[in-house]
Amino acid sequence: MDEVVRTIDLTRHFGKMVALDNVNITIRRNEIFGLLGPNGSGKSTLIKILSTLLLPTSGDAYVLGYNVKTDYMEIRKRINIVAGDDRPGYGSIKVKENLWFFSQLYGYGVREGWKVVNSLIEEFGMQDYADRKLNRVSSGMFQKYNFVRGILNNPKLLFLDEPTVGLDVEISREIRNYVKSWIKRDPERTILLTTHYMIEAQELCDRVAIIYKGKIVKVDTVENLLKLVSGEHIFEIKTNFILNDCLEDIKKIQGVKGLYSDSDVSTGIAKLRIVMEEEGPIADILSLLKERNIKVLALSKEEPNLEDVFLYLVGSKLR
């Protein structure tokens, strides 16, 4: 079976709010499938439905050939979830004891559970803190533990929901390497990844779905998505401040395809990232900023990334 996940007009309402709106996606066996969208776009709702934690309002979803509405017990045996903001386990017992506890929940025998846990501790280099209490480990150590906890039952489909959120660069790189290594070892394994980090999506994902306001906007390989903006010109401008009415005027300049801004309150610096059809409009933008007495602190031309693709497709920033 090459289709691990298939949704058909999947819709979910919360009262009058539409969290998912006729979502149709297919996830193939042994791929890392990325789901990109801002907070509130429907990513978590989709994961909850596919992992049988929430029923859809209408439409259908199949996971590993099973219907999420009727075959949830069969699905649960074959999946697992690792969420970056979740802290599963008991803080007062050791890391390895927590992993053994979860091995029992996943159906291993007592001795078999310890064998699997000890093997994974060695494989993922956790020997130095396996005997520490869970509430005495760092965020990076905890997320390594959490990833190992998520693969204890050797799931056929692993949901990774922001797995490196809040982690430093080195630990994040380790987690990404674990992810790549784990899926390569078994062609029956598949991963659904949500992330806000563009480098993570570009490095890991075979295909990416862009979701916005509950709708799937585009599904394609990272390479093909980047081609959408390969012919565009992307500039980043740092200024001392920026006002919303000025941003709206920049958007009206002919040739500007997309714009988003971020402001750092502590430094008083605003950053604009602008997608344009050609380089010409940059002169008009700089003139407009000068007219509004907005000081340009830095100007640079940038390589396109998935955030620019998102901006190009929906006209809004991803984060």
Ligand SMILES: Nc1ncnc2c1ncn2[C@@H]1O[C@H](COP(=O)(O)OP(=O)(O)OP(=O)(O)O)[C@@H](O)[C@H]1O
Second form
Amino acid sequence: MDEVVRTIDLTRHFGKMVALDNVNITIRRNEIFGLLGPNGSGKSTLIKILSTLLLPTSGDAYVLGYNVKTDYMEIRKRINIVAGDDRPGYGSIKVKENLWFFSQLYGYGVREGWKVVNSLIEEFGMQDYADRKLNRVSSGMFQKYNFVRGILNNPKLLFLDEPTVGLDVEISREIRNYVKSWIKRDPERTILLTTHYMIEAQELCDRVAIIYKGKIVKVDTVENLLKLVSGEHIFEIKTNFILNDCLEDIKKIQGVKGLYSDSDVSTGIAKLRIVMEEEGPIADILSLLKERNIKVLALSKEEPNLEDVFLYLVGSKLR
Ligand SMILES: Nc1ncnc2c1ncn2[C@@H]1O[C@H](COP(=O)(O)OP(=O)(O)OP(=O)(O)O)[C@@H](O)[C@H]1O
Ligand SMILES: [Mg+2]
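Swap state to the form predicted together with this ligand from the form predicted on its own:
What follows is the entire complex, opening with the chain shown before.
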């Protein structure tokens, strides 16, 4: 089967709140399909419905050909979920004992379970802490353990809900590498990943769905999504500080299509990312900053990224 997921006008309400609004997507076999959207856009709700933890309000969804409303037992045998905000397992037993425990839930025999667990511990370089109690490991180690737990039953469809949220750069990269090698090893495997780290989506996903307020805004390859903003000029300016009314005035300058800013509270440095139709307005922006006595610490021209695509498509920033 080439179509691993299909949703038809999938909708979920929580009271008056519409968490998913007529979502129509298909996910193909052996792809890493990304859902990219800000907090509260409906990513986890979609994963919960597809993994049969939550029922839709209306519409339909099929996973590996099975209906999520009626065939949930069939679906559950063939999937697994790794969520960054979830802490499955028992803190007072060892990492390896937890993995073995899950192997038993997934139907392995007693010895077979140990065999699989030990080989995964070795493969994932977890020997150093396999004998530590689960509540004694760092968040990075925990997430590696959680990923291994998620692939223990060799799922056909693996849901990764923000798998690297809050982790440092190195361990995030390590987990992303495992994700890539896991899917490559078997053409029957498929991944649905949610993230609001655009780097993660850019590096891992074959196709990305941009989701905003429960609606799918666009689905395409990363390459094609980036083409949407290829004609734009993007500049980054670092300043010592910035005031909101100043940002509003920059947005009003002719030729400025979008702007987003991040301030680092510890250093007091603000970073502005400005999307323009042409390079002209940069001179106006610099003189405006000078007028307001705002020091420019750095100015650079940037390549477009998925964050710019997001801004272009929905007119607001991703984070
Ligand atoms: N069980 C629930 N009861 C009520 N409202 C809910 C429930 N679950 C989700 N929501 C609401 O539905 C919307 C979508 O939430 P969801 O968790 O799917 O977003 P998300 O894209 O995963 O966000 P995040 O990036 O923060 O994880 C939000 O407004 C959320 O508050
Ligand atoms: Mg979520």
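Numbering follows the first chain given and starts at 1. Just so it is clear, the model here is predicted, and its values are computed rather than measured. In this text, rigid core is short for the largest set of C-alphas that superpose within 1.5 Å between two forms.
Relative to the superposed core, residue 92 undergoes a Cα shift smaller than 2 Å between the two forms.
A movement of the C-alpha atom of residue 55 falling short of 2 angstroms is seen between the two forms when the two forms are aligned on their rigid core.
With a cut-off of 2 Å and the rigid core superposed, residue 131 has a Cα displacement that falls short of the cut-off between the two forms.
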